[in-house]
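Take a look at this one chain, the form predicted alone, written out in structure tokens.
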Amino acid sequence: MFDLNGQVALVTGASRGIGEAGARSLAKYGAKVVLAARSGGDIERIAAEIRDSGGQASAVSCDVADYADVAKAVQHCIDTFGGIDILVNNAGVIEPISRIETSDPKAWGNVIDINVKGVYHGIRAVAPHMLEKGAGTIVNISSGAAVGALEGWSQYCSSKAAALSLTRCADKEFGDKGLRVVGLSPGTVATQMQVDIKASGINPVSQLDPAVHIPAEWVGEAICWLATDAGDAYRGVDCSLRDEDVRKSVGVI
């Protein structure tokens, strides 16, 4: 069990998959959770289900590619629950999967807007509040793609490499001021993204048997674990959920 009572968490991309699982886990361990996503209907439903289960949750529509939207979501946390203690930068996309020579430049740039600028926007928006009180946890959802190139994933690999660099930079700037900035590389997870990857037929990841993908709930538990003192060991780096010792520490195996 992880004690997150009294903490306020903002989760981006919370309408499904890892974001939804993270929000539910955070609430289960006592955090007050704000779910943010572009699709307002889904996050309103999930927030209501969390409240019905005895948790505290709110929802706010947010496009992480728009800094004003992210700043609004952070202010919603403060206005609704009195502060912001945990940020989960989860919102991310992989589509369109394409080799470079056939890629759409506008669509390629859209991935950067969400996967890179979205992470920066989140860090930028919460940092002043966390620095003011000298405490806070930022979990950036990463990927093995951050350190490994894959055919058809130039947009995703580049964006995740940039997000890892943001984790490192933020730790350099905030690590000695009480903020914990960590990355979480979950491996392959049974979400819609893996369905899209499978359909693409490009690179070895698309050939994986769906049975090897871990449940999103494991990632939700890992987020909560990293939001405790256990996360200190991963300041400024990516924690891999492929690591059996990490899985044991999180309690998913």
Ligand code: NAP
Given for the second form:
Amino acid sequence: MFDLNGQVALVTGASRGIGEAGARSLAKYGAKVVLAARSGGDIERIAAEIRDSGGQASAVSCDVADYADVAKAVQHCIDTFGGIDILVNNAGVIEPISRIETSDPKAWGNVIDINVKGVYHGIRAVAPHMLEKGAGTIVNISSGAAVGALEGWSQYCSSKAAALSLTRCADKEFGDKGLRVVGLSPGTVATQMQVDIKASGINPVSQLDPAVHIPAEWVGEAICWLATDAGDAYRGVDCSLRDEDVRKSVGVI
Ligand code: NAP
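If the structure you just shared is the form predicted alone, then what does the corresponding form predicted in complex with the ligand look like?
Following is the full complex, with the preceding chain placed first.
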């Protein structure tokens, strides 16, 4: 449905969940995909499965909290597939879920290192290459938590608000230079993260019936849709996959 032939995509947090689904969808539509995450064995396996089904994929272990790792992953795209056209800043964590008064400051900061600095690191590492080319798409995986508040999620809500700010700032800097920077707020998705949220029992999201979560594959399709010209309408803002019109345009309903 979407033509991404010849494009090179880097997906962070591609070892499971939304990142894995995004990598598989991007490859299905013709993109050459580099999967990045800390779990090297999982991304190697998924990349091999994509290759076995006719796609092009490679894996590189990467902790997005470490800029050198992210720069290495971008260089891996260039060395392996000749460039970088699409970056999916997907890697993210929500644990440890805890109220502020009992939260561990070091663990709280770790979420910021991954969810905020990780997104910045990705944008920082691809920007010179995309600016030189005058083209490229950056999709930052956002959340309703970017604009909402929930008990026990101060680390997550703060981090996603900051990531949305990065989407907006990057669009300001690159929007007139051929780069498309968009956010994607998926709604609740059936991944390990929702399993962890349910186990916490802390706020209304943990009480949701798992049947209401959308499949990660829907988000994978939405990522591909945003990497086409359809994404132009969401430059510098979060696109919500809760929106029925968006779901129809993506083709998942
Ligand atoms: P998930 O199943 O827990 O997967 C998280 C992914 O992030 C894993 O592949 C993990 O891989 C990777 N990751 C975590 N820390 C990393 C690090 N330091 N460096 C590199 N990779 C790292 O969660 P998910 O639901 O797919 O979440 C993906 C994104 O969607 C996150 O940004 C999340 O905030 C967002 N989101 C999820 C939902 C939902 O309902 N599930 C809703 C809104 C937004 P390794 O552990 O192998 O590194």
